[in-house]
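Heads up, the chain below is alone and in the form predicted alone; it's given as structure tokens.
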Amino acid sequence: MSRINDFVVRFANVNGTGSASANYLFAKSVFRMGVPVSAKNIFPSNIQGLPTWYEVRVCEKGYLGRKEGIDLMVSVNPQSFKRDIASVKTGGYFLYDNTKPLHEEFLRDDIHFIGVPLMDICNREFTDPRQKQLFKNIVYVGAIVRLLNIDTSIIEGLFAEQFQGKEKLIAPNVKALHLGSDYVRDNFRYPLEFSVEVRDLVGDSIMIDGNSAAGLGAVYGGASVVSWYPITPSTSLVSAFEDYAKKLRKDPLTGKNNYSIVQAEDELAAIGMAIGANWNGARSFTATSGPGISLMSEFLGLAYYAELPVVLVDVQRSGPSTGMPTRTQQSDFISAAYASHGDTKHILLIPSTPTECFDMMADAFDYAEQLQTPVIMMSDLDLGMNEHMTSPFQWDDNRKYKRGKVLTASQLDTLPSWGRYRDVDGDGIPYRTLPGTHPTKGSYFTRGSSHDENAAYSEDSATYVRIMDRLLKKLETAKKILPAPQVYQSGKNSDHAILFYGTSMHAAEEALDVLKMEGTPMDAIRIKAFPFSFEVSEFIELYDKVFVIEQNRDAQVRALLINELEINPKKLVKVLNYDGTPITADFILKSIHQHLIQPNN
């Protein structure tokens, strides 16, 4: 049976061979045909030589989560042949380089094999050794373009964009593309029973990775200083900020940069510099991953207790320790929420799309200054480093930054007295000053040690309790301004519901649709921020059981829900994926079905 715009292609390559750009050409061509597409790059943490995979889901229904089961495997890496062949669905296809014959141990009777002599073709048509390797990737793109009924002119148009200013590279790439396409034309029946047809289903969507979106959001959010220490998978976020700042943060009169980027000697120094810049009045941030959160904890505690704004992006990866640096997880939530020793609690923002990365990053600077506390945006490798189809970014040019309670020189002159940590308005948020605001007024000690309302050193127990209680009150105020959860609810549909967050959204939304089609509809809620708002506890209270979908082993957000909202643990059912690959709707459905059949397991 013919399937149009509904299949999964996986490319199996060797890391460092230039395959990623070729594979992205395929994903981008489907997007240009107006068909929703989702791409996942699964790569090793070494520089080159190990297997890497690039997975593309084509889905006319618009589901963007990863899907289990491979319809077409394009494998040019003998190291992974056995694994790659095993992953193909019954009835699926395995396209490989048959310059050398495939060993009989790899053969399966229930799948189709498509042999294309990629290396022979490149050896015959090209002379440069590097070109032979690079163009082998383009030859297999040409082969699948023919197999899936994609117009080669779309790829040719992408070449023109990619090599703008390097036009001499266009012709050999077009040649390689047609070599693959022509080989399939002359040797195989095509298209396959699944193929691509032009649609108009992507609207004005764009394709961009979350790190680039967050970097641009930082520019629009007013950031002018970034201090950082390189770590996968957050490094590209700072690189993106730099690229955008070069264009958007130059003084129009002098041409000088209106931003500063400092590479620190380690993560502790990076967060310290960012805090110092914010204390001095600049909007500053840093970006890191799990190991960096561990190292930054001491300074995060200082910023929390001394009430200094700072923005931090945690692009999460698989831990613990070094773990799997190039695999995705949602495993830093407890360490980020309670970073530092003692009673410390931080604000977390949880985006699910690049558009939310842009919006939340820009908003994070407002939240940090309004609340005078660290704000941590919890992205992950899947969101940060993979290209996603997402809504175009919106910005109001009349928007004013919310700097919070910052006293001016004239305000200080009118005040009979002022104390840095006094709660004048009853919302837990004191007033602050910036260095140099007034020649004689507004100065204070920024202390990490115990202090009173006037910033004076104090070890008085009652005073300490007052300050700590006020910090909690500030978090109650935060709940009113942080992003509200998204509720998927049209009345109470069942006794069970689903709770999820971050990049689990796409798979969870697809699972919800399947459950509805199966006749077991469930309501759901997507959390966007911590501390949790009243809506979260109110939603959970409605149901006998709530499936909490997470991409970590220890059910970290479930633990936060139990700890913060005092929810009965038996009410919250774990659905946990932590193998380093993005969660799928298939996995969620299997877990839910198993619980519904055997509720005590």
Second form
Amino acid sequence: MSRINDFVVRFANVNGTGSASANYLFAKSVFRMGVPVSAKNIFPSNIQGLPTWYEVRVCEKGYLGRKEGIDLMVSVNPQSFKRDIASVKTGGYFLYDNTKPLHEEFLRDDIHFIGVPLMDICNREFTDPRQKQLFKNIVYVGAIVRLLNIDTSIIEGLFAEQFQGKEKLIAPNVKALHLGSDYVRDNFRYPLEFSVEVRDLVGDSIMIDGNSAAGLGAVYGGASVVSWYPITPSTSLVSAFEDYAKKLRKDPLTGKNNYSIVQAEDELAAIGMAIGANWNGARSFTATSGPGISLMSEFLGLAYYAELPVVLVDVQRSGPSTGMPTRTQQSDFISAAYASHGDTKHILLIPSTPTECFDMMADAFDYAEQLQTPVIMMSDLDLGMNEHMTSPFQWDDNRKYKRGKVLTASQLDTLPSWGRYRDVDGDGIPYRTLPGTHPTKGSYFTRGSSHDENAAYSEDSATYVRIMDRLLKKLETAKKILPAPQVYQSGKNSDHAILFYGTSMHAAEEALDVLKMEGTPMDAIRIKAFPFSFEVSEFIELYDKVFVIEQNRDAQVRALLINELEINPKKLVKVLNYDGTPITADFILKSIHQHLIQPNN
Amino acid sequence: MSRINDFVVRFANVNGTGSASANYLFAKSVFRMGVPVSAKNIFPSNIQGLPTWYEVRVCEKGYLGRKEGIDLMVSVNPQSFKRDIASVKTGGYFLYDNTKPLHEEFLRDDIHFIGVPLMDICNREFTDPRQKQLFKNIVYVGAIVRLLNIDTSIIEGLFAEQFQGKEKLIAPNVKALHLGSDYVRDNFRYPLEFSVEVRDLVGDSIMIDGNSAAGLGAVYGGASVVSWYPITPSTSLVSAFEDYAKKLRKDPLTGKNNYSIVQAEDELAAIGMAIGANWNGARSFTATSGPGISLMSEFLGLAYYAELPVVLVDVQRSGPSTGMPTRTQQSDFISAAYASHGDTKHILLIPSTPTECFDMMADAFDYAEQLQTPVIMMSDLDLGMNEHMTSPFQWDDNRKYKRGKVLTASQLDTLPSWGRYRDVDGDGIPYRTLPGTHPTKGSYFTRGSSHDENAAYSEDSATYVRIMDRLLKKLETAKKILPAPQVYQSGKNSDHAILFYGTSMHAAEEALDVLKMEGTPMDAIRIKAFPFSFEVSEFIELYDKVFVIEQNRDAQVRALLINELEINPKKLVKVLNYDGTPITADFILKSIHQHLIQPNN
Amino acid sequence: MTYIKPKFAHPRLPKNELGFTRKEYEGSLSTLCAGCGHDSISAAIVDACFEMNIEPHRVAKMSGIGCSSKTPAYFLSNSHGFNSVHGRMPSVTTGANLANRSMIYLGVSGDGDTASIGMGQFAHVVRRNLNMTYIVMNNGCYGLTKGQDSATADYGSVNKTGNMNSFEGIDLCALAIELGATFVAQSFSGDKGQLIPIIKAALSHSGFALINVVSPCVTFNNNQGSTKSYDYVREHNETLSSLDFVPVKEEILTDYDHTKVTMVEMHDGSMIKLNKLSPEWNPEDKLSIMTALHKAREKHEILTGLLYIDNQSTELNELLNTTSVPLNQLTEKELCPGSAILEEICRGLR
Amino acid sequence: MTYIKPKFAHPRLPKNELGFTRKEYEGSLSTLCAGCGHDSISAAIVDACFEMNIEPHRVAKMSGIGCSSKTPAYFLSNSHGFNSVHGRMPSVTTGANLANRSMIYLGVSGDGDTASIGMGQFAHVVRRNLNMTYIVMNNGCYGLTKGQDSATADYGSVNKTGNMNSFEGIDLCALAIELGATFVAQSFSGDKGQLIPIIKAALSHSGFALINVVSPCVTFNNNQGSTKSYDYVREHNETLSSLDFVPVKEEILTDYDHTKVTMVEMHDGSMIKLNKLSPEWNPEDKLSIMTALHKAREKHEILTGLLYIDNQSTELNELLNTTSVPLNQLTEKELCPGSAILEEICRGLR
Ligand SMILES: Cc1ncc(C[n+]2csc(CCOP(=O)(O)OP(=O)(O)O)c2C)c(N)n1
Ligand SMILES: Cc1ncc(C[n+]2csc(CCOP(=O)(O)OP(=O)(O)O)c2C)c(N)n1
Ligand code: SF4
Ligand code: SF4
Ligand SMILES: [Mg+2]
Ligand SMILES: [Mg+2]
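Return the form predicted in complex with another copy of the chain of this protein as a structure block, the form predicted alone having already been given.
What follows is the whole complex; the chain from before opens it.
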């Protein structure tokens, strides 16, 4: 197999040393050469001094999922030398700083070692101590650029963009780059047997992380009140909203903000504020991760029962409890879908790409206001915090926000009568009024206690049941509005199919391709929303067995599927990766093969 | 059918007027006559002035569930006259205060009206304004005592017990009783066609509410630290613990308390305190209801992952959100079983009677300490706040608390090595140490973040998976320890069976009897714990269809059953009563019959 | 939307400048216990709003959970109300206010709702100087859950079950001042004469206004030994200031005694005419009121009146530099940057 | 149970009375940023416990979540530690203490952990006078989540991203005193000389002891403009008292200057020798310290030293009248009333 544009590079650094942006430079240069690339940052839950990795997969075929097996390891962290060396594929390369010699015992015969005296070079070439430290990163980028046949001018172009306004930083960066590149030229054979070649395979794609995309989507979706409490990995979503809003939402005349952001005192307050704002007719959201979801659950029940729109993003990380705050997982599905005591059910959106983060985030406000209920977007750390190649965002300027059933003053004047919780249209969705609309009509008392169709307090059994049943009807309406699943079908050509969602998409699509190549093609479906629409049950209906691919231990979405769609569990085979690293096609294939051999395991 | 010892009396009062204790007097007198009785208090979520009902079912056959259809309505609340009159069965009786005449339009031809001038009598016979008010309740008790042929001396005996130490209250109460009784004697035919006759059908049963039983169970189970935050209907559980502890847990020498109770600032603090105390080796619990469960979910995840024992009682009420705080429901099952973000699973105990509240509460501490994980007892308002006829509590004085795997100083000294989270015995349960045990051995850092077998922080994928998998293994061990289901089987004699739990028991047992009488007997199973043991799946295996009887909208335990036991949902038929009133046998029978006629509905 | 209470206004009932009678500021029938202090506070709110000519629909009534938090159903039925969850009214109000800064936010809470479960949100809403009036109906107990001691129950006070409270009560006024509240008053539900002008002044304040009202719970905490009973408060109530509220349009008398009376101008141009009844105390000086409160506490007295005011403070929307247009009224054009900008952003991401 | 750090004690290392070297009070290697103030506080804790001859296993180290809350891993590795959830250390510590009143509870928290999400629990643990030492490692920001302003960031201070904070910072010391704290001190991570005796005194205090330590975050909040930077604190640190801790067994010098030095006797018989550096202030008078704190705040100064002490206070277990035997050591006989009593109870229920 040709090794052009098909390999994995892993960088091993110490966190807090600015390595991530150098590593991203490499990934971005591959992208600029028109070659599909995906990058994953694996960082510790601390600020400085611990091992951190950055993994770049270059893949001509466009597979953007993670892949096991490292072809080139660039390791500048002696703390992790041992396991870094051990993790290189046979025949692979280990590039390291040979200013100090390597521990003999770490050496392996079956891989190549490339020593570049990074520290020596920097000490010699730079005077400022900070530069000596920082430019080591650029020197190794220079080295691999040469080893992998990347055009240095692309990197130079990236420097020019990065340092706009700080142009004097460009020259030393270029210098460092060439120091690395020249060192390789003078000391090693290059390029390696795998390398990058220019292609035209990325089209008009962009590179962005899911949190930035969602933050931008919220600006486009019309969010004007944002409340939040810092927590990894959701923090950068709100930061992105803030950055974009600062640019796009300042009133040009007054310099005032057409938005408000409040850092709340905790997650209970964050969701409370978002609910209060939505109650009052502003689009508002909050973002959090696992622990925040737990803390928000009382308020989610209130919003469900009082029928208030609110948008929440859960950027999932590895649970339970504090868990692994900087590792990915899809393990808040049951908590989110059924959040809060009592009989509750919430709407979930499940993006797979930054583009979907953008779209679903903007749409979430429409759904929440149309359905008058919480909408939770289930992102994850892998999607949210890594930069992904993704299709460009689009906006139809003719689009109008769907604000749902909100009565105006004149509508109130003409209506013979009105009740906040009456199901006038038979779709389970009542009409609401906003505070301040009309001097004498349309006021009501919003409450989490039992109420009748006119919002009056009631402990009457029949009334209670009526309202609770209507809430179920509303969710039926939701199924028709929410994004339909993506179906991968070529006519029924297999007894088995695959079901996946969220960030398992890339790995699953790759696995589908492999299955096809292996002569055992399977159909597949990607779920984008909860509650599941009829297409999902129809799809599952068609197959004997459906592999449900998830990144959690307890097969949470499978649980939702069998419960909500009344599917025989025997039909749904668990494929579960929950070690905190993004799932791979290999893992999926292995699990499927295993099951096909020993179906009862 | 004989109407002796088989009828329903409902009292309609205004809350805050002391009627509940008068009504209880009636129920207790039936019990003292050796006739099975059940009483349900239906009260509003307010303190004073709103309608409240008290329903007493007298049932020779011993059915203790609620029953629709009122034979005798005692209504002293004009606010609710209209619906009270409407709710009487054809041929039934309506006893009211005829000091003021009834609204003509309320009258019905098909029931009997019994006017007793309660206010007139009291105004005439008592001088103290408070007594005039309070004794109305006793006068109507006197009236129905005569109407139903109850021995007044029994009530007099109850007065003597109730007013021990305040003997001067006995005479006026007796007087009021006779005023009512005499008025009936002088003005009406009595007894009615249904009435009470002495029997010997209650054996050594006692009458107590589930919360008091659980509070006492906690004293017996060795709880010494209790933290809580007031919420209906769990408040009286902690009050009961306090009352019993004051009597049973004072150090006789010093007068000091061998327990501590803290009213926390909220539910987060309440569970935090309980966890801290258990971590430190004292048995500790907290009690709450729905909203508290939501608020406690973050902490429950910590206790699950850090493997700390803690006991929590959820006295369920009607949700979602504030819902109907004074109505019953079984609707926190999903929230409790999977409480907290990430992959979590908790142990639930499900009592059906006060006796089981006592037993399970005491046992809960054993389970929690043996399994080192939270144990949640799922009671409900009906069980917790109503007085039930139940078998007497028993305690084996040879019983030893099962404190689980806790290492002593000398064990630490002799152990060659120890790791807090090592699975030494292969049952998924590690050994723990308590703070302060040993000067230099056994200390460790408890945390909710990912850790290895030695409790050291770890972000290693394999380590994380190992620990998470062991937690599943621990739950397998739990299944062997937790209370087994109660099976009602007479050999496989039906394609259909019934599954129920908690306070649906009485109604379900009654329904089973009726089915048998109708010639369509069914087997049944009552679940007492989650995760479900193998007996549950074995049972379900045997039948074509199993009716799952629940008091919630979303068939929550059914969801747990199909998910945890991999049961085809088609097999489990939902029978759901969720209007806030306790379920009845009629409801169950109607649902079953309906399904048998139209199985697809 | 409760239609329980008949509301035919008598034709000769007095009307305010908006043409509304007092009836139009009332709510549905109270379901609280007869004699509950909370009902008197509701009545004072009705009076204050009627007399101030407030358009009812411009008021948002916010509350948590408790007997006290039910009261918004019993006043201003033409205002929207939000009975949220226990202890979290401040956050909901913050969001509501950010969404529409042009309305009047009137929060009602209990001592349990505020000082126990709500302590965190209370502290932070004070710190953010949210433009709202926050009334604590303080009865020293949890009324709705049947009389447990709350965190404002005084040390040594005895509750209905005869238990003595062994913790110090939290002084919400001193706490709020310490946390930076810009308007702090204390009153008694039984003193409508004092309470009504305080409510008016609070509603006129731009920023966070706390009114801590001792409001006896007749059912659970009105017994002897309770420091929140009618009798105790009547006996230990020390008036620190008496005040008149002078609405914007009214002319201000110039011939008052400047040594005794301070005129405080409110943000909206209205004035408070403040009679200082203690010479050492200056309503605009934190230290003087903190000193007065500490001393009163030692004497087991309850200081009432307006205790502290900073009428120059900056409320949250101003602190955040938010546009003066209520955010919920921004047009889609103002909210959505459009496709051209999006394309430009995408170009920057290639 | 981290074995990362080699702990062979040099034979000639000095030992304390228990025969332990300082090493035996250390923890595993810190993973905080080099220069982080928190590490200095950990070192001070190690010194204080070593010098006080505390048996390490009698200490329980409690914390929430944050860089600061990680530090218990970096000291006293022979003590049990509990890294709980964000902002909820006080409740866990309360439960632990109720379970075993005989241990020493050392809580460590951050300003985010305490003043934001933890505000409610902080207020209430103060109010309950829980017998614990509560150290806030106060850096005015959220270190672990990368430098957002916390609720103790001062008004107008500028964070690393250049944003100015527009809210007043919460003064945890004044707040604690207002809420009834019985031991309140303030210090600076860079001043070990002051910090160590304060920690010792706090550990000897019977009741709630707060130590608010300004502890610069070198990565996110040590820049110019930050009022929690090393430079700022060095320049604006106003020492209110200097103190020596005199352990129980040491003899007390009688020839000190009574006008300047106050001897405070602690519950366990140890003494604090307190040098008052300000004449208006009396460490046992709340009003004087509240006044001093308010004045310091106006001058943007940080008062350090022991600020307030009430050495006669009653801690929670005493308030609750709990037995002196740790509850976790009660025998089954003491806990379980047995079958005879149960039968009697049942008889009463027939
Ligand atoms: C999360 C939660 N916990 C507990 C309750 C139960 N509860 C309802 S009202 C209340 C206390 C109310 O006290 P306060 O705020 O002082 O109001 P009051 O009734 O005294 O006016 C409590 C604890 C609840 N509704 N929600
Ligand atoms: C419930 C919850 N919300 C948010 C977080 C994320 N988080 C971790 S540490 C922290 C703030 C820590 O700040 P501080 O207490 O001041 O500690 P520092 O790191 O500054 O020492 C936050 C918000 C969390 N772990 N849990
Ligand atoms: S219980 Fe107390 S607070 Fe509640 S309504 Fe009655 S008197 Fe008022
Ligand atoms: S980020 Fe700040 S607080 Fe955290 S370890 Fe680094 S310097 Fe310390
Ligand atoms: Mg109260
Ligand atoms: Mg901090």
